[in-house]
Every structure is written in structure tokens, then in C-alpha cells.
There are 2 protein chains.
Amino acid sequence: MKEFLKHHPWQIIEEGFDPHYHTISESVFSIGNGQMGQRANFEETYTGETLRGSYVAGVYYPDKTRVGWWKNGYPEYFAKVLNAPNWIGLDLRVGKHVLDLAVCKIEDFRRVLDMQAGTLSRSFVATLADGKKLRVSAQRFCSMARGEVGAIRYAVTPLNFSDQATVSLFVDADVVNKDSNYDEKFWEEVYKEASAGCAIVTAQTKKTFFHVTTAMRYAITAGGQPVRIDRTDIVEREKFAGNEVTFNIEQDQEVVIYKYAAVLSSENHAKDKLVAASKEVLDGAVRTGYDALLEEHKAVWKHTWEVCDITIEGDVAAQQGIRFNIFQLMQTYTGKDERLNIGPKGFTGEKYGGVTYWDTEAYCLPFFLSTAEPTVARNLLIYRYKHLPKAIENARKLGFTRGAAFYPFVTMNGEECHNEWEITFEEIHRTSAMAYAMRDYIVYTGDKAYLAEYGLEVLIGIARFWAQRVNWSSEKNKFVILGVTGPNEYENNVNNNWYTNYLGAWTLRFTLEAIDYVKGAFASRFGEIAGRTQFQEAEETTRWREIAEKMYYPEDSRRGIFLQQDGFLDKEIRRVSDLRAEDRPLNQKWSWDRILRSCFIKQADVLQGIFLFEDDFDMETIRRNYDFYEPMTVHESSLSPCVHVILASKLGYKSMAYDLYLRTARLDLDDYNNDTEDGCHITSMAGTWMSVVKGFGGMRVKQDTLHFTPFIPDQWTSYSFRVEFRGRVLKVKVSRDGVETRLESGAALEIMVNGAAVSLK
Amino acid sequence: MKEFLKHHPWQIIEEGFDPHYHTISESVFSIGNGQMGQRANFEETYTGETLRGSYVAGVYYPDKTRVGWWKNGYPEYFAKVLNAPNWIGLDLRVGKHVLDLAVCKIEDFRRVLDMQAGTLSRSFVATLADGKKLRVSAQRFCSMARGEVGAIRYAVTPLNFSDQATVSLFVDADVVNKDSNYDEKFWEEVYKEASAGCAIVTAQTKKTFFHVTTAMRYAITAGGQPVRIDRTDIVEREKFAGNEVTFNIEQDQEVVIYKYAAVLSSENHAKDKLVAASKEVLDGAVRTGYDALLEEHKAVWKHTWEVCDITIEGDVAAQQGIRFNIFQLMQTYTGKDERLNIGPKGFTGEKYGGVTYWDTEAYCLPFFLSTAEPTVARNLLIYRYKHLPKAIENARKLGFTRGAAFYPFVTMNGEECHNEWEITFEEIHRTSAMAYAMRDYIVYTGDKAYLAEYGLEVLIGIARFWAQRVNWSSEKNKFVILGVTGPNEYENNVNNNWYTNYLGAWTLRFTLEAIDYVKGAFASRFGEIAGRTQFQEAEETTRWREIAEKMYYPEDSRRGIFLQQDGFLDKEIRRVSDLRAEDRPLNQKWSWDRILRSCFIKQADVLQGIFLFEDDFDMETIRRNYDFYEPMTVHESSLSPCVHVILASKLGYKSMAYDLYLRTARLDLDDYNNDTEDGCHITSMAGTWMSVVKGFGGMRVKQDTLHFTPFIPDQWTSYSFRVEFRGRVLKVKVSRDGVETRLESGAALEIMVNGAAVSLK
């Protein structure tokens, strides 16, 4: 845990430059706009430790799989988010000396991520080796209004000298991926152009042949007027194009360099039109100018915050934490493009590869349901609908037949990328996250017709998977599910994981209901789906019903709890609080076998199931299970604490709920897990949001009605959040005095607050 | 399965050259002498597909580990048997054309491995591109009498021309490993010398700094006289030294090139003495001459066969098969050097890495006990004794304390090399193979004093491992062993694998007995061991006794069988005979999860335990378990069928025993598993030997007495084998008429044949 960032309600602030924290800050201060993103790398030369990262949504590389021992069924490649061509590059030389923060003396360093405005700013005074001092103030953003535009304002003021300065402004596709299995470079040059004032490089990914055109123009001004340029050299190298511009800088006179970049990909333009399109985009940006671009951008953020902001009074750290989570989510995924999804690191790092995990359905969907128009959540569902053929192919590779659909654990284009058998082949519950997400979407939006349009086809595929994955145990006289890994990945290849069995049986029932509904409400559409899926209704539904009815669920009747899996009680039952400090985190201290045979739980598993299906269980059942499993849970997944917060809140375990909330809210800001340098934990940020809204706020939707049962942590004076629900925006404010609810837009609505109806107008 | 080799009782014969079989033949026709070994690569240039392989015992390289996802506890490297410098190289050019069997027209190709003589011969007639025909007859061997010497006789006869020939004779350390994780080369040159008639290269392995000096001299004769050499060019390159010798060859006149090689390693010589020593070895070989070297070599083989031969009458394929197995074992490990062990591929390939698996103790030890002096088996035990500190360190890395010893799954120097968590960390039964081997050794040799000298210290370490690896299940009121992989590797991370639990508890009891024995018979030695191991006798033995008494064993009382592991009966119980042909072998056709959740068994597991502890079980228990598990066993490990042969023989399932025997005896000769090109399955060859001697022959040692209960497969007329037992060599011949036993050497002895005492003089 590190606490080098200043607390502030709207800003993330780093004061003073410590190179040891730089790669962490590069992650935390990342900016993006859903279409492109950029780690907080310095614009100018930096020879210290850095993880350079520019990312373009949807552009990936299928890196050659690396395994120790090949298992039949492993995918051939591992799709990786690519480090894309560098558009921020702006190197400065004064006299003979290059500005390099790894070398210069640095004073007054200040880095600010303004979450309200969506800008990254940095200022400092640097002393070069020859004693020359200059002040630099840099600001940049990825425009939320123009998804292909980035802009930089880079101001330089000589403090004790006048001299000639040379600034190199360029785009560079000669970039490496840190996460390259065999140290390959993934980009090849296809086009390059450089002239005075402009540079363009089109690079192509190997194997996938995505084209990305990165173009830049610039303006250099002093006192609002263009500075006199002494010379402009055109520089071209392999995958690199730029200008070196030389001019005089005068003591105490600020020179401002504006760099405008356009980043376009073949996902959105024909390859042969990319260069022309990039020029158009760039022309538009230059014509608009930095200040007006910034205003447009801020306006989008203003609108975004109006719906999704959460305020917390009395606790600046908590306020900053929750806003940081929301900010990162919003700049990762805007929901405009249904081909995209929410990568675990967003645009803040390249670790994990792929962009889509079950995180999207289980954690992110509820956030976007409540903070954006329904089309955003709907696009997330359609994304999986479009991957259905690949999920069927994926199942077929593992020996499933008849259109069974097994969604990949990690994917970029629908194909499986992950290659650990215990996850790839056995963490099968994720395929039903797609079904649960539909339920979530329908419950929240009321859009049941989605089932007819897209949902049922997916459900039939998933139901077929479960029907083939179970087997009849003559020993138990029940259906069992053998050889799985549940959400708690600290158990592998177990039998009858309660969560998995429960979810599998529920999926079958949900599919049967969906069939009845679509048959009734959209008969001809049903016929179409049945034909396309070669659905043998009588035979298949009979089997599904039988499995759902005769599913085996491990439990301990003496304790009145569900058992995480068969044999769980053979373990030595211990408490996390009994572990020695030096044993934590287990995944860094214990060998894998020790973790597996211990009782310790990485992330909510039985409790995850209870959270998803809470109405199926009475309060005392929930309490017994929570009381049994919570003390064994180490929360070494960032996805875990939020589930516990929500259940603890429900059970009235207020201080436990608050403590667990703290783990999630400032996870990256305080680098809790010592891994923020790899990127931020984007998907779990949605869990933080859920902790407040569903946990503290107690928000649920039941029978088309919003319910709230809020409580306020002792540490806070008040908190408020807004949710979008069926065309309305509601604001809920919880303080020591009680709960205020307000309809901010949309038609009148009745909601339930602590069990009592409240009419909002 | 391929059947391109001719049947012959003493020879392996390939007639006609089919390049598709070449890499298989390169494995099958390998030669070695325990100290060095060589795949059957051609001496001359070959541009076709080949796996070049020269190996020097004890020399390895710690290749950088490659895994997809790192697990805490994985070893940093994977030790690999290295492809060592090439000593056989002998390239021939006639006029402008290089002799290359990938290019020439080939007739009368014949390759013979003479197992009686220990030689590899090859003859053929090649037509070069210009129509010149020549006959080549090559023979080579790695001297069993001089472990550092290899010799080649390479005779060339022009059939339709006379011309100038150039032969390149060289040693070459610029070799690659096929199995290199990151395509590294593992050798560096440290010394090189070449002069007319002689070439020497000393190469050093990276990281491990082994030195290997490879030296060669040669003689070229015609009609017994040296040929007139026109010119000799000295050739030196990076890691390469040789001569290019040009002379005339006359039609129909045979020219014979003798190449003598010395291969010395720093395992046996001081590094600074290697070159000088290699010259001495080489001088000795050249002075002795090819023919006399060959006679020495054959004499050793003659002596070897006298003890270990098995004859089978009436079935040439079976005869050839069993001799091939014995031949390969004997040339892999001679037992002279207690630092060496028996690699799974011996000197026939580089796959799997490491040299020591539990195969040595469970499969090879019984073979060497019966076919060599007791020191050979003893050396195999001492090898593990010397690794005890590393086994303790290995356990410590996984969180065990107080001197617990966990022997590695794969090792070269005592350190773990393997990196699959389900094997490396969980296939824990292997650590008790060391204890069982001691029991086997003591039962066979009567040398109980070994316990005091070496054994007890190892046992204490292993017992401590088990005592920490179990845990108390309050649910079962027994000790349980969670998260293991048994011998059947088609189950991973299971709870209470019957074999593992049984072996663990037995180890504790055996250790307690050993303590009593050593205390009684060697009191002061006991004190020494107790001191060195910081043995807390009262506390530790109490705990061990308690665990051994209260160990849990899964069983199904209804069926009267032991259960392979908890929950086994939840599986769908199917028979191998019900599988479709296209599903076999499962490990190439099914994804790993499907294999894991199926009931199919890779190799004997419960039955392995029954085999090891057969006296603990009555015949009906053995039968019930055999009848239950045998139909589910796919034998996709080469180590499996022999255990089944032995139990089937005991149960009187004669034809099943014979069928299973066939699987093992000709596994490599007929390339059953389509993988012989990677090398032969050396360790399982000892299982083939056991199939005959312990299976068909029914050999057991009980209370210091040899027992035989033989039967003869219907397909055979007779079979005979010899065993060495406590200073005697006995011959047992089994025919349709009955059993003949004869004492071939040593003092008189009483044995039991079919339950009746027989006195041998």
C-alpha cells in the first residue's frame, strides 16, 4: 500500500517526482475516451523506467501461445491489447541538452488528473545539466467529443536563459509490447508521410492486419502569435515520421506547443481511406483549436457526471476513490460501439490480454444499466450475441455437440485466448454469466423482447452446454457437475461447486421460461430460432427440466450452509485472521498446492451465488453462509469485496461493509495489491460502484419497481448517487437525517424506500 | 503402429530406406554404453529430416522455464539432457558430389542393430547425381569396455568408377537442442585444436559450465594398408575442428575409414586435464585398433547377456522385443557411477528433460536387482540419499518445515525441474517411491544394514513430509490427504487418492520399523542420525503412529473395492471397449477437462498399490479391484501394462496378461504410440522385463526365499530367464512340459516353485 497521492474530491494529485512511483502514476493518470487511451507517459524523452502505452480500441494481436506443457484443446494464440503507435511524442532539446526527467534536476513537479474535466496536466521546473532552468506546463486529453482526436498543450518558459530550442514532434509506430511471449514486435509500417508541420504513419498489425493511421499537426506560439521558426527538418525512419523544429526561446517568455493527433483504425474506416480520413479529422481539430476542443470535451464529461456521479461528504479519500472508479470506467467504455467491450485494464495497461471476461456481465453491466441509456447495456449483450457462433465452435473443440455454446474465459473476437486448463476448460460458470446478464438487463429495463430478438438463441446454446456437461451419478441419484473451477479460483478441478451447479440449473430453468415467453409473445420468431438452432423442443426441454429438477447441491445440513464443493469440510477450517502477516497475500507467498488444499477463498463463491439469487434464500440462510465463508475469504481478487459489501449491508454488518468497501474504492490509488504499475483494475471498479449503490444504498429492482434500503457508514456525513431507470434519472441522497429521493428527469415514478412507497414527480 | 522392422531373435533389421521412418529408426537403433550414447544418425551428410543426438551422461543444461502462467513454487529452470558435440561426423564427397542419402538414389539399404554384439551397422549402394555408384558399409559402437570411446568403421567401394574422394572427419560442438524453450544454443567453445590426423574441441555448457572434450583420430586404409593421401586440409570454425582428406578411390576396391573418438567430461576429469586425458584415451584406442576394441566390447556384452537374457521360443517377435528392452536398459545404465540415473529416453532422445523420475525406483530397480550385482541397485538408492538435502530444500520451498523431504518429480541434480502444478506439487506419491525402493532392495538382497548406513535418514525426511501433508478431517474423523495427483495422471488435484493415502501411511509404519531396527542393531549410528536430523523421537513417532492408524481410505463396501479417490463413483462408469476408435488415444483426442471428468485411467493406480503391497490383500479383493478398474484403463502411459500383466498373471487371466504384455514389449519397435521418433521409452522397458519375470514367471521374494509360480502363454513354446539372487545366478526355464530351474553359479539354494521347495546345487 502506498499513499503518495493527495486527497481531493475531483482531482488526483501527485506532488514531487519520485521515479519509483512513476509507472504506478502512468497507470493511475491514464486518459481515454472509449476509442483510444493513453497511459500517463511523459510527452518528452524519458530514459527512466516507464511502461509506454497507447491503445486503440478493438485492435489486437494474437500472440503465439506460450505454455510449459500443451494440453489438448488449448487455443493457438493469446489475443493481446496492443501498445499502439505513439502520438504524444514531443521531445525537447535546449542547446545541447535534451529535456529528460530521469536526468534533470526537477522542482515543483505536479501531476494532476482532473476527473471533472477529463484532462491530464503536469508542470515542473527542470534544470538542465548546463544549469538552464525551464518551466514546463503540459496538458492533454483524448477528446470525448471526437473519439479519434488527442490534443496536447505543452508550454515551456525559460527561467534563467535565452537559447535555441529544438522540438521534435512525431508519430512513432516502432513500439514494443511489454507482454510479448517471444519478444516479437507486432507492428509493420505500411505508409508514411512527413512534411513541414505534419506527419503520418500507417502501421499494420502482423497476422490480424489491422491498420492504424496516426497523424499529427502542430502549432508553436508565443503570446498568442506563431513563433519564428529557424528551421524545420523532416525526419523519417522505419515506422517513424516527424519534424524537428528549431526556434529561439526567450527568458521568461512562455512558448506554447500545441500538438494535435488523429488516431484512426481500420475498424472504422476502409484501409485505403485511412490517410485521407486522418487528414480530415486532423484538419477539423486544428481548425477548432485546442481551447475549443477542450471545451467540447469538458462538456461531454459534464453531461456524463450529471448521471453517474456519486458524492460522499465527510470523507475526501472515499469521495476521490469512488469518482476515480467511475471516471476510469467511463473513459474505458462509452457503449457507442457494440463491437467493443471492457478490458480488465481498460486503456491503462496491457496485462491479461483480451478485453472481455465474465467481469463484463457480472460486474460492469449493472453499472452501465444504472448510469447510461439502456442501449449501452444492450450493446454489451449484443456483443456476446455476435460471438455465439464462436462460442459454439469453442464448445465443439472441447467435444460438445449439437450447438452447445461455451463462451470463452478471455476473448477479443469470440475465440478463447486463455490457456490454463483449470480455467479455460473448467471455469465453466462464466458461460452462464451471459444468461444472468440477460436477466439483469430485463429486470432493470423491462425489455423482455430482447429475448426474442437476441437472447433466446444464446440461451439455447448455453442450456445445451449444461445439459451435456452434467452427468448422472448413480451413487447420488442426482445430476452432478464434475471437474470445475468456481469463481473461487483457489480451488481447481473440484466436483459439484455449489455456485456452478446452482447457476447451471438456474440457466436451464431460465431458458425454459424464455422459450415459453418467446413462443407465446413472438411465435413466428420462435419458429425461426428453433429452425436455425435445429431445436428439438420436446426432447431437449424434457431433458433440461429433468436436470434442473434433479441437480445435486452440496450442503451441510448440520451447519445449515451450502458447501462450496464436495469435500469442502475435509479441509482444516481456519480463519484469515489467524494467518500470519508474512503469509499474505497467499498467492505471492504460498505454493499453489498449499493454496488449493487450504480453506481460504480467493473471491466470493457460494456468496456470489447468494448475491445473484438472493431472493431464493431467507435471511438466516444468507447469514449462516456469510458467517461461515466470510472469515475464510482473502479477497485476493479485486472482484470479491463488493459482493461481500452488498451482503454485509443486507445483513446489517455495517462496519464490515465499510471496511470491505475501502479495499475496493482506493485499490489502485493506494496500490493496495502492489500491481497498479501494470494498469488499473477497471472491471472491479464497477463493483465499487455497486458497493455504494446496491450495498449502502440497498438498491434493487423487484417487479419493475426500484427499491432502496440505505444505510450510511459512520465515517460519512452523507452520500448521494444518481441512477437512470426506465427513462428517468433519480437522485438518492442519504444523510444522518434520512433519505432524500428526487426525480431529476423523466415521468413520475413510484419507488420503495425502506419498504415504504414514495412517489416521485 | 508401424511394422517396418524385420523380426529376428538377436537383431533389429531395417531393409530399404524410407525417409519417413528415419527419425524412428534413429531412436530404435541408438547405441550407448552408460557413459555416452548416440542416436542412429548417419555419419555422413544428411539433409533429410533427422534428430541429431549425442549424449554424455551427467551433462545437462538448466533451460529457462517456460510456462503460460507462473505459479508460486515453480522451479526457475528445467534441466535438459543435452545434445552433445557430434563425434560421428564423416562427410564424403566424390568429385563434385556429396554423399547424402536424402539426395542420392539408394539401393540395398540395410540397417542392423546387433544386440548380441552391441553394434550398429548400415550398408547401402548409393548412386550420385553423376551416375557414380558406391557401396558403403558402416559400423559403429560405443565401447562398453572403455566408456569414453566410440569407434566407426566406414567402408566405401566405388562400383562403376574411380575418382578423387574427399572425406571430412571432424568433431562439432555447434549443435542445437530440439527441445530448447527459447531456441537457445547451449554450448560455448573453450578449446579447439586441429592438426593432420587429429581434431579436438572442448565445449562448455552455459550456466552449468560442464566441459566436454570431444577428440578424434582416424586411419584410412585399403587392402589393410594406409591409402595414399593427396592432401589434408585442416578445417577450423567456431566450435568445429576437423580434417578434409583427399585421396583416390579405385573401382571395386574397398577403402576403409576408421574413426576413433574420445568423449570426456568434466564429471570425470579436472577441466584443465581434459585435453591431455582425451589424447591418452584416444592414443589407447588407436593403438588397440578397431577390431580389438570391438572384441573387448563384444566380450562385455557377452557377459551382460549371460545374466540378463530372456529367451522365448516359438515367438520371434516377442523374443526380439524382450531382448530389445533389455539391450536398451543395459546400454543406458551400467550402475558403475552412483551419480547417474536412468533417463526416460536414455541416450535415444532428449524429450522430457531430466534423467530421474520415480520410474527408477518403481520400475527399474527390480530389473537391476535381478540382473546385476547388488551394488548397482544400491547405487540407485545412494543417488537419492545424496539428493536428500535438495529434497529437504524442495519441501521447504513449498512451505514444509523441520527437515521434511519432498523428492522432485523430475530431476538432474536433486532439484525439481518440472512445472505443472498438478504434477510438480501434487503428484506426491513419488517421494515414497524412495521408501518402497529401500524395502524392495532389502527384501531382495537381505542388506538391512542399508537402513543404518543411508536409509533411515531419507525415511525420516519423507515421514516428516507425510506428517505435514495430511490434515485431520473432523468431518471424517480421520486423517485425509487433499489435493493430490495419483499415478493415474488423468485425475488431477483429487482428495484421498487411495494409492497415495496407502503409500503415505505405509511409509510412516516402515519408518517406525526402521527406527526400531536401527536403534536396536546400530544404536550409536541411530544417535548420530537422530542428532543430525534433530529428530524428536517421542513426539514425532507418536504423531506418525497416530496418522498411520487413523488414515482414511476411500472404498466402496458394496462393491468391495478401494476407490481411486473421493467421489470416483460420481463419474459415469464406462468401459474402454465402449470408446469409439476415433477417441483413442484420449490424450490426443480429448480436451483435458473431458479426460479428467471421465472414469478412464491412464495408468494403474489402485492396482499399482495392490501390486506393491499384494500380501496385504486376499485374492478376492485383488480380483474385485482388478475386475473393476481394468476395463477403465487405457494404458496411455508406457508404465501401465506391466502392472496389469503381473496382476492378471496372478489372477490366472492368462490371455489378458499376454495381450497386455505385447503392448509393452514392442512398444518402440512397432512405434505403438506414434512417438518413438522422440526416443525410446527406456524406463518402461524394465516393466516389460517384470512382466515376464514377475508376471509370467511369478517371481517373488518372501522371507529371504525366491518363489516362482510360472505359467506359459499359449503362443510360446518355452521361455527362460536368469536372475541373480544373493550371490547366485539361477536360470528358470518354463515350457509346456513344466518348469526347470538351475543354479548357474553360487552356493546351493532352496527355492519354491509353485509352492513346493526345490533345492538347487
The other form holds:
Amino acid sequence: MKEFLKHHPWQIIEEGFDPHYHTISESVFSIGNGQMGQRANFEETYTGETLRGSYVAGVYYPDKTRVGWWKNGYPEYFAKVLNAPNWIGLDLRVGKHVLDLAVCKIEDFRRVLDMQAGTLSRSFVATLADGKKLRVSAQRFCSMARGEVGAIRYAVTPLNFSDQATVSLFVDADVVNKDSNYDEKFWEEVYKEASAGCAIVTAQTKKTFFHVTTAMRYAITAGGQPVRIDRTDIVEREKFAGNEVTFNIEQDQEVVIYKYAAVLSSENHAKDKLVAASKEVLDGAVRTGYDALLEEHKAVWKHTWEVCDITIEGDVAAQQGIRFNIFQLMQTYTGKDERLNIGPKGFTGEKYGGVTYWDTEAYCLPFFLSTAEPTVARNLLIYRYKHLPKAIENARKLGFTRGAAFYPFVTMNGEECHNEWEITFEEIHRTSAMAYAMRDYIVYTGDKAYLAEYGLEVLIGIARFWAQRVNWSSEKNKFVILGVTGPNEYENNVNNNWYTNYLGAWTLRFTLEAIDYVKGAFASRFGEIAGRTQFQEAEETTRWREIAEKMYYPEDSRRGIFLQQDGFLDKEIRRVSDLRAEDRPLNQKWSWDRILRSCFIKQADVLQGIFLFEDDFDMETIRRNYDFYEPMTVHESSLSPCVHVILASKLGYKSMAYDLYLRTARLDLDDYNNDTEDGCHITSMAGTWMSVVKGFGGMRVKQDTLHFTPFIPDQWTSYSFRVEFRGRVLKVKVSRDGVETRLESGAALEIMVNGAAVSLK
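For the form predicted alone instead of the form predicted in complex with another copy of the chain, what are the coordinates?
All you get below is the one chain by itself.
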């Protein structure tokens, strides 16, 4: 755990430059706008350790899988959102010396991510090798108002000298992914152009042939007037175009360099129109000017915060944490494009390839259901519907038949592209995350018609998968599911994982309910679906019902708990508190063999299931399972702490709920798991929002009614949040004095607060 960032309710602040923390800061201070994103790399030259990263939504490369032993069914590639052409480059040389914070003496370094405004700022004083001292103040943003525009304001003030300066402003597509399996570069040049004041590069990805055009223009001023340029050199080389501009700088006079960039992809423009379109976008940005661009960008963020902010009084660390999580979510995914989804690292790093996981359905969907128009959550579901043919193809590759659908663990286009066998083949619970997301969406929005329009076809495919994945155990006289990995990836290739079995049986029951509904309410549509899927209703539903009724669930009747899987109690049962500090995190300190044989849990499968289906269990059952599994859980999955917060809140374990909330809220800010340098944990950040709203706020939807059973942590004086629900906007504030609920817009509504009906108008 690292605590080098200052606590502030609206800002992330780093004071003083420590190169050992730099790659962590590059992740934490990342910015984006849903269409593109940028790690917090320095604009100028930096020869120290760095992970340079610019990213464009939807643009990926199928990097060939690299494994020691090829297995039948392995995907041939791992899809990766690419490190895209660098648009921020702005190198500065004064006399003979390049400004490089890896070699300069640095004073007064300050880096600030202003979450309210959506800007990244940096200031410092640098002393070059010849003693020349200069102050730099830089600010940049990816425009939320114009998704293809980025802008930089870079101000330089000589403090003890006057001299000649040369600034290189460029676009560089000669970039590489750190996680390239074979150190391959993924971009090829298509076009470049450079003239005084402008540079453009169009690059295409190998194999997938996405085109990205990155264009830049600039202006250099002093005292608000254009600086006299002594010399402009046009620089072009492979996949690179730019200008080197030389001018005089005077002591104590600030020179401001404005750089504007347009980043366009063939996902949104015809390839042969990209260059012309980039010039048009860039011209519009330059005409508008930096200050006006910034104001319209800030206006979008102002509206965004009005919709989704959570306020916490009395605890700055907690307030900063939740806003950081919301900020990263909202700059990663806007919901405007149903072709896009939410990568676990968003626009903050390369790990996990920027692809889609089950995190979206299990964690992100509830956040967007409550903080955005229903179309946003609907688009996340439609994304999976459009991938149904690929899910059927994925299942067929593994030997499943008759239209069984197996959704991928990792994907960009619906095709499985994960290459660790114990996850690719065995973490089968993920395919039912799609079914649960439908249920979540329908319960929250009341939009049952979704089942007829899109949902039932997906459910039939998933149900067919489960019906073929189980087998009958004569020994147990039950259906069993063998050879799986649950969400707890610290146990692989186990039999009868409780969560997997429970989720599979529930999916079959939910599909049967969906069939009955669509048949009754949309008979003609049901006929279309049955015909297209070649659905044998009597035969298939009989089998599904039998499996759901006769599924085996491992449990220990003496303790009154559900078991993670068969044989779990054969392990030596220990507590996390027994571990030495130097053993943590286990995945970086222990051998895999040792982890697999231990009782320690990355995230508790049983508790994940109880969280999703809490109404199926009485309070004492929940308590017994929580009390047994929580002490063994190391929370080395970013998805784990929030589930424990919600259950601990339900059980009245207030202190534990608060401690775990801080862990999920500040997971990246304090680098709990020593992995923030790879990028922030974007999808788990939605779990932080759930920790407050579903945990502390106790929000649930039961029988079409919103319920709240809130409590307030001892460290807080109050907290408040807003939720959108079926055309209404509600604000809930919890303080020492009680609970205040207000209907901010929409028709009158009755809600339940601590078991009592409250009418809102």
C-alpha cells in the first residue's frame, strides 16, 4: 500500500517527483472521453521508466497467442486495444540540452488531476545540465464535448537566462505495445503529411486493417501575441510527421505552446475520407481556441457530476476515492455507441488487452442503470446480443451442439481470445453473467419487452450450453458440473463449484420463466425465435427443468455453510491474519502450486452467489457463510471487496464494511495490490459505487419498488447519492439526523425506507 497522493475531495494531487512511482501515476492520472484516452505520460522527452499509452476505442489487434503447450480449442490470438499513435509529443530543447525529467534537477513538481473539470495539470521547475533553470506549467484534456479532440497548453518561463529554444511538435505512429507477445509492432503507415504548423499521420493495424488518422496543429504565443519564429523544420520519417520550431525565449517571459489534436478512426469515418475529416475536426478546434474548448469540456463534466456524484462529508479520503472511481468510469464509457464496451483497464493501461470481460454485466451494468438513461444499459446488453452467433461458434469449437452458446471470457468481437486453459475452458460461470444482467435490467427498468426483442434468443443459447455441460452422477443421484474454475481463480479445475452450479441452475429456471412470458405476451415473436433457433420446446424445457430441480450443491451441514467446491474442507483452514506481511500479495510472492493447495481465496465464490441471490437465503445462512469465508479472503481480485462491503452492511458489520470500502475505493490510489502501474481497475470501480449505494445505502428493487435500508459509517457525518429509476430522479441523503429522500424529477413515486412506505412527489 502506497500513500504518496494527497487527499482532496475533487483532485488527485502528487507533490514531488519520485520516479519509482511514475508508472503508477501514469495510470492514476489518465484522461479520456469514451472515444479515446491517454495515460499521464509527460509531453516532453522522458528517458526514465514509462509506459507510454494512447488508446482509441474499438481499435484492436489479434496478437498471436503465446503458450508453451497448445491445446485443442485454444484461441489463436489475444485481442488487444492498441497503443495508438502518440498525439501529445512536445519535446523541448534549450541551447544544447533537452528537457528530460529523468536527468534534470527537479523542484516544485506538482501533478493534479482535476476530476471536476476533467483536466490533467503539471508544473515544475527544472535545472538543466548547464545550470539554466525554467518553470513549466502544462495542462491537457480529452474533450468530452468533441470526442475526437485533445488539447494541450504548455507554458515555459526561463528563470535565470535568455536563449534560443527548439520545440518539436509531432505525431508518432511508430509505437509498440509493452504486452506484445512477440515484440511485434502492430501499425503500418498509410499516409503522412507535414507542413509549417501542421502534421498528419494515418496508420493502419496489421490483420484487422483499422485506420487511425492523427492530426495536429499548434500556436506559440507570448503575452497573448504570436511568437516570432526564427526557423521551422519539417520532419518526416516512417510513421512520423512533425515540426521543429526554433525561437528566442527571454528571462521571466512566459511562452505558451498550444497543441491541438484530432484523432479519428475508420470505425466512424470512411477510410478514404479520414484525412479530410481530421482536417475539418482540427480546424474547428483551432478556431474555437483552447480556452473555449476547455469551457465546453468542463460544462459536460459539470452535467455529468450533477447526475452521478456521491458526496461524503467528514472523510476526505473516502470522498476522493468514490469520485475517482466515478470519474474513471464516466470517461471510459459514455454509452453512445453500442459497438463499444468497458475494458477492465479502460484507457489507463494495456493489461487485459482492453477487451470485454464478464465484469461489465456483473459490476458495471448496475452503475449505469442508476446513473444514466436506460438506453446506456440497454446498449451494453445489445452488445452481447449481437455477439450471439460468435458465442454459438465458441461453443461449437469446444464440442457443444444444437445452438448452445458459450460467451467468451475475453473478447473484442464476440470470439473467445483468452489463452489460459483454466480460465478459457473452465471459468464457465461468465456465460450466465449475461442472463443475470438481463434479469437485473428488467427488474430495474421494468422493460420486460426486452426479453422478446433480444433476450430470449440469448437465453435459449445459454440454457443449451448448461444442459450439455452438466452430467448425471449416479453416486450422488444429482446433476453435477465437473472441471471448472469459479470467480476465485486461486482454485482451478475443481468439481461442483457451488457458485457455478447455483448460477447454472438459476439460468435454466430464468430461461423457462422467460419462455412462458414471451409466449404469453408476444406469441408471434416467440414463434419467430423458436423457428430461428430450431427450439424443441417440449423436449428441451423438460430437460432444463429436470436439471434445475436436481442440481447438486456442495455444503457442510455441520457448519451450516455452502462449500466453495467439493473437497474444500480437505484444505488446512487458516485466516488471512495468520499470513506474514511479506507473503502478500500471494500472486506475486507464492508459487502457483502453493496457492492452489491453500485455503486462501482471491474472491469468495460462495459470497458472490449470495450477493447476487440474497433473497434466496435467510439472514443466518448469509451470516454463517460470510463469517466462514471472509477471514480466508485475500481480496487480490479487484472485484472482491465491494461484494463483502454489501454483505457486511446487510449483516450490520459496520466497521468491516467501512474498511473494505476504503480498500475498493482507494485500490488504485493507494496501489493496494502493487499492480496499478499496469492500469487502473476500471470495471471494479463500479463495485465501489455499489458499495455506497447498495451497501451503506441498502438500495434494492423488490416487486417494482425501490427499497433503502441505510446506515452511516462512524467516520462520516453524512453522505448522499442520486439514482435514476423508471423515469424519475431521486436523491437520498443519510446523516446522523436520519434519512432524507427527495424526488428531483419525474412522476410521483412510493419507495420503502427502513421498511416504511414513503410517498415522493
